[in-house]
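A single chain comes next, written as structure tokens; it is the form predicted on its own.
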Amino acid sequence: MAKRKHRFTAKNADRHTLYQLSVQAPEHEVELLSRMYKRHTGKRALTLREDFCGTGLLCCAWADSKKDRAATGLDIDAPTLAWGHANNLTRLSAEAQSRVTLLEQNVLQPTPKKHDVICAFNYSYQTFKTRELLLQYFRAVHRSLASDGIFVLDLLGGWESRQTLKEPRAVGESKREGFTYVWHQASFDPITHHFLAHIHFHFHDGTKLKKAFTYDWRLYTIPEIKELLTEAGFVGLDVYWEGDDGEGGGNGEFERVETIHDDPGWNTYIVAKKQPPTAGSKDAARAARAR
């Protein structure tokens, strides 16, 4: 009998694909995205900026969402915009085709077209290192969202994500289907807060892809960016908390917190928002309750 030959190797697999398959989950990103902005205005999300897009796999899933939805998508690595359009936008009809656009523009510049949701995920705005820089994106953002606009970004932290560590982990359902992820955090200095990582894809028939991805940040905490949005003319700011699955673990279920018990190594959204709550939405009638 002849023997299985596994799909992904070393030699065939493309680093954008594994990507996509270990850590993205835009269905479930589009769903929160919804629920924040819903939440906010009392009303459904239409247009979408995806901040850092990369290979724009969260705009296709957003213009795909619903047929009055449109998205963009921003990021200066123009490979990897041409491969997201070969291999995520084609995918998509030609009409929602229409609906997505993906440009090779520095997030740094605020975009004439106004968005009801920009989101900046996967961390990957702390490649900003300074404050200045930082500031100067927020402000960038704010300026190109509509007026009952929301930003959202996600961010790690807990004393688990300032050590150096490999944590494996196995992606797909079979062997020939599967392999391994391997987040690398591959030094942090507690002085500057620089933080270097790395992703390894470990494949069945023993080969490796060593760094394929590699991440140069400076690891901000909570405070810092609240702080920082709140000065780039920010009004109102939350923080979204994963719950336990019971095991010590996440459970992939995002909830609005004013405080949280100290956790080693944590994921969390934090949602900022342009202008103060649409009357009849849950913002508003949260904060009528507050006075």
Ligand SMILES: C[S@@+](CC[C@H](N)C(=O)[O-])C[C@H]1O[C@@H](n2cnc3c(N)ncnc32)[C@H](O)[C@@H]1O
Given for the second form:
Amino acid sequence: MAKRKHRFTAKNADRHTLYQLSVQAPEHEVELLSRMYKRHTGKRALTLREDFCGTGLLCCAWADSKKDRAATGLDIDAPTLAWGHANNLTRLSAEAQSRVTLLEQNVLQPTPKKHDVICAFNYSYQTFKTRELLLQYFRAVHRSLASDGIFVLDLLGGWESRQTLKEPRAVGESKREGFTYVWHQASFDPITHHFLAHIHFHFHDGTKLKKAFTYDWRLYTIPEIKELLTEAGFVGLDVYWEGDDGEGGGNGEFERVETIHDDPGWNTYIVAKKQPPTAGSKDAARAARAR
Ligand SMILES: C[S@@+](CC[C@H](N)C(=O)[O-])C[C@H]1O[C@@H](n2cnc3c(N)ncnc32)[C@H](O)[C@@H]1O
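Can I get the form predicted together with this ligand as well, since the one above is the form predicted on its own?
Below, the chain from earlier opens the complete complex, with every other chain and molecule after it.
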């Protein structure tokens, strides 16, 4: 049989596979979450809840990273969870699979089980467009965390995040193996901060998968998020900023900062703590130095 010229085309490509290849870096996130929790408690994080988990890729990487780790993913979309079960979960050993639970559940409902770490990535919580709903979500997270647990969210901002634009990025090592990921910011309303964006995929055979994913969000600011987290009961908050690659872009390395210069387009992590740092941890030592 003749070899296909392009691995991905609009006809054969699967949007979840393309998404995972384009935007997700689960091993990096496992390392980052582990580091954030250790710093706060001095202990290793064992249980993760991934909110808006989609295909549960991060849950799988978490369970696969250490034999004593367990992960629970929450998402309201049954077909996406089923895809994750068939394509991500089944790649793990049977033993590791037994430590992952993917639940069809609204993140606004607290889970009875308490977690060391809860995360909400890909800015998904911005689907809650009112203060009341976002506060309800943060309160549900607070109730679902262990007493020394942390909640980690990512956030995007900077003036470029409010512009209408299309940002193409090549994915894959070669034309045969690759495709183009296009981030399309379609609209932003400065009065409501409502923001509409799409992901399109363009293929090297000339075909396209338009609007493979659509995001209808309210773009929150860091102070708004901080205020709502505090109102929900979180006592300490850290902001992790991405380092510079020397060419105007980010280098993928995130460090905690107190203040930062403005940036045209940024992506940050916010870490919210349920209680003050555990005695003996790095964070406790830092707090003592600051007194
Ligand atoms: C963009 S995906 C996030 C995928 C993954 N977390 C990541 O970091 O790339 C957003 C997911 O949030 C889910 N979702 C939206 N509202 C939700 C809610 N209220 N509760 C649970 N999941 C929700 C959608 O079904 C979708 O799968």
